[in-house]
Amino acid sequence: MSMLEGFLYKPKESPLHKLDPRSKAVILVFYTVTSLIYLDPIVLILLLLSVVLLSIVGKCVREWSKSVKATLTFALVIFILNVLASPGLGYTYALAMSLRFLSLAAAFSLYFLTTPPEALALSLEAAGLPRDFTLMLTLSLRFVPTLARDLQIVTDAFRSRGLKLDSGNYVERLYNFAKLLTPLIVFEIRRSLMIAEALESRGFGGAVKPSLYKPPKMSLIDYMITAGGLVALGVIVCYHLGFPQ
């Protein structure tokens, strides 16, 4: 759950939520980039200090810190795979790889933060993807919390009745748990017909395409970080493909 909503828009006053989403993805790709490419523990380190500064600057460290706080199961789950997995590679190459996965959710985290999903949909709209596509990528932003707290909602409702969820074995906790998908997916249904219903009477799908009311615009600053982002990810590539030699 906490997971989850680390991944929710949070609106506050801050230099990070007043940048354009476009420049925003641009350093989200070069921290995308380079913790994939890079197997340094030092390098991926640095990179998740970074975004901790980051995270400071956008005003949302404790936001930031509860989604970071709940993917380090799921390093530890990654170190100890790679660990059994590729016995001969060492600890550092396994704790690469699980530093790889908090850098990547940490800075994705970040993103969605400080990211409402209207003005990344607008950006994208503007950039020429079409409307289907950037209200596909705006609902699932919007509902991937919305489907967590929805879970949560029916788990309460199981457990008010009696099931016992936590207690047995693993075997009859994967089967208690089993039973919450009913519900969950007629719920999750019936908000879909709910928002299919409310898009049709919006007259979403029309022949004529509507023009934005207010079309996002790039400040100064956006450009230039767009610029710094982009040289900055050119020579990271570069230095790690062995140019110039």
Partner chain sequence: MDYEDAIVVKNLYFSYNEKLVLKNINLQIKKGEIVTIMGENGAGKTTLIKHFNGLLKPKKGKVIVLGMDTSQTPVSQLARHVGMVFQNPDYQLFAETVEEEIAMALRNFGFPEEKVKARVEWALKVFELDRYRKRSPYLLSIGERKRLSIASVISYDPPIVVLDEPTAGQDFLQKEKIAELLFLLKQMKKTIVMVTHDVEFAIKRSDRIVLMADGEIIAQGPTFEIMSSIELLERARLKPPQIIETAYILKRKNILPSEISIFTPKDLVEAIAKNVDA
Contents of the next structure:
Amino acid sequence: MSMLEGFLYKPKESPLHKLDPRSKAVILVFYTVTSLIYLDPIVLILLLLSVVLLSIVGKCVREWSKSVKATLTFALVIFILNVLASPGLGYTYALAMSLRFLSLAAAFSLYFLTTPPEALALSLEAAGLPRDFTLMLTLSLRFVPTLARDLQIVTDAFRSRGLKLDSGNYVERLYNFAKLLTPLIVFEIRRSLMIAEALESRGFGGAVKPSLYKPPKMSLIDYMITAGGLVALGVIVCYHLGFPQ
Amino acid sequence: MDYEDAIVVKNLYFSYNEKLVLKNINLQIKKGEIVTIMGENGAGKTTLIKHFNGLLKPKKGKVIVLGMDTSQTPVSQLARHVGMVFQNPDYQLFAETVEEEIAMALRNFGFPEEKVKARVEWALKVFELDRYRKRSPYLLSIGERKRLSIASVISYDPPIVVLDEPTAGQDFLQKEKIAELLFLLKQMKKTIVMVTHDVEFAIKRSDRIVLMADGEIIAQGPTFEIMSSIELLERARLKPPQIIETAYILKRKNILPSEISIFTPKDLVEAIAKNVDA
Amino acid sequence: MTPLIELRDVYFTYEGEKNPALKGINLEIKEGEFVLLTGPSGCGKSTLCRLLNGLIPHFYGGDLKGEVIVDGLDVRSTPTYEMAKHVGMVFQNPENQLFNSSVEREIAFGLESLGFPPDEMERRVEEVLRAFNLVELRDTPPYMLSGGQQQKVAIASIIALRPKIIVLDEPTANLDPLSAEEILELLSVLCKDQNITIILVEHRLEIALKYASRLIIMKNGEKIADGTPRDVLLTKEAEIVGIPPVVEVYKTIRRRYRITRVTPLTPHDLANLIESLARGEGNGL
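Having seen the form predicted on its own, please provide the structure of the form predicted in complex with the partner chain.
Zooming out: every chain and molecule, the one shown earlier first.
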């Protein structure tokens, strides 16, 4: 759960929160491409350090470090697997592989921590993505807390009948857990039907292309960052491919 | 051991996400009583009753159920003594068939198999679910699902039964059936705690009313006493029952004498016969 | 005047079901009526609601017979998104009908879906925010509001589409009495001031009756009573939905004193009636 939290938006006042999701996305693409191109631990550590700096700018070091901590285990697994699977390539390679994973996770976590899902969906829609897609994104995030609350109620009801979730052997626990999920799944399916009904009743799925209420606007800084990010991205890619003569 | 009180709450405080939701709750519920907790949504009613079977533990203060301190007793043990029926039946139906649903808690509490069978039969009959015994709980109507959720708790015979909003979303006929069940439970000497904002239902079925507002108990007393105080009900953001309100207006206009107590439609009709010369 | 809603010999059976959910419904509703629709669970009232904005048959499928004309449109040949401009639907559970991260976006949602131009959208959103007293909550996420406020936002977001009809399927079932009353009061104002036709499904007659101009009772897919609340409540059919205490008292004293008055729907009505009896104003009809 704590890992998921590291990817959920936390409303705060910071320069990073203020940026348009699109300009931030350019930077994210830059990080992704760079960490995928370079398998050099030094470059990857530099990338990681810059994400640390950005998380300070974004005032979310605490939440961010939570997700990084959670991914550390995975990074370790990647390291060991690489050492075992390809012993010929050495420890540096294994280290670079796990650093790559770590810096990617760190960058994405920071992106989602500082970007309201709806702003992201809106800017995707403004960028031309169909509403079906962006709505799916907003709805799935919108109903996370509702689902968590439903799970709590079902668990309460289950325990109120004297049933235990945390005792017995694994088979018993698994069995109990499956029982607990029954009402939850039935209920969520019903809920999704109710949501679909409500959507249709509000004109969703019509013949015309949906318009946008208060479409997101890029600021001057957003444009500068986008431009800067695109240039940096171009330089990195060209450098990697070898500059054309 | 025998205790006179079913539930005793002493100086209970509870907070959630650093917000105080229950403040200094003091409450005594005697065995065999029907107590109704009323108040608007968010007043803390559900939070309070979740303390009665230990789902929530006091942050400060004590909750004693049949002599057991809930903070020292696991839910699985308290559940044997306190049956809890939640508002929405759909969150509490776990089994594949109606009869398994009723048998579930019985088996869990280790009742011998012949006893399980007998209790299931009894519950199927009393709750009028007999013909659906092999059906999936989810194929029942909303009223039947509600009855099943109550049946699967009553079946294991807990001395205390707690019902959260038993009438919410139920039609008139279902409400009548639930009222009959309450009467039956009363005959069986059960202690009943009910949460509702349905004043017309509460006035007919409760021995005592507890009014809550903003996490506090603002008044408690015999049903008639609380229900007659329009000012108290207003503080709890409740509307007075229709008959009480009518009588209140008529008394204020000196059409009915203020000392007679009018509670039911019958009381009002009699009062009219005596005092209004038509 | 042609009726706003017209149902003729309507039968509807859900897919995979044997028994029809609606059996031979004939119904005419005029513009500006406030219709209270009630009946035991499973009587077909929710089905009827969904028929009025085309969720039936477009969303649910099933077998529909008879004629359903709403605001001049045949629901069978009009898609639900088109019906949305004429009929607004409000459901029981507010949280399942609020999807956006702010109240103002929630109100704009339907307008967006129907492709309204931005300036028109902004005008309508502002108008609705002001009319519903939601200006201060415009940036608040709807799921953080109380149940009563959520239902208010749900209604507001439908009003933005300026429908002639609002259909509400047990909108107050999860609300406490005063919040429920606020919502019903709001609907009553919409009905009176803007001549919006209201069709309200509700079990608790005692809180809803006083707003209704018409009461319809259904049972097993059929309409069993239809008329003014004051008349319908005195019929035998009304007994299956529970007679409110004030009406119960009236029925007794009516018999006892052989009087005929307008049926009281609220404690105030009843108190006035008893007061006039006390003043010796025998049969006032």
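For clarity, a rigid core is taken as the largest C-alpha set superposing within 1.5 Å between two forms. Numbering follows the first chain given and starts at 1. Since the model is a prediction, treat every value here as computed from it, not as a measurement.
Undergrad: Would you say whether Pro41 is displaced between the two forms, judging by a C-alpha shift of 2 Å or more on the superposed rigid core?
TA: False for Pro41: its C-alpha shift is below 2 Å.
Undergrad: Quick check on Arg62: with the core superposed, does its CA move 2 angstroms or more between the two forms?
TA: No, the C-alpha moves less than 2 Å.
Undergrad: By the 2 angstroms cut-off, has the C-alpha of Leu193 moved between the two forms once the rigid core is superposed?
TA: Yes, its C-alpha moves 2 Å or more.
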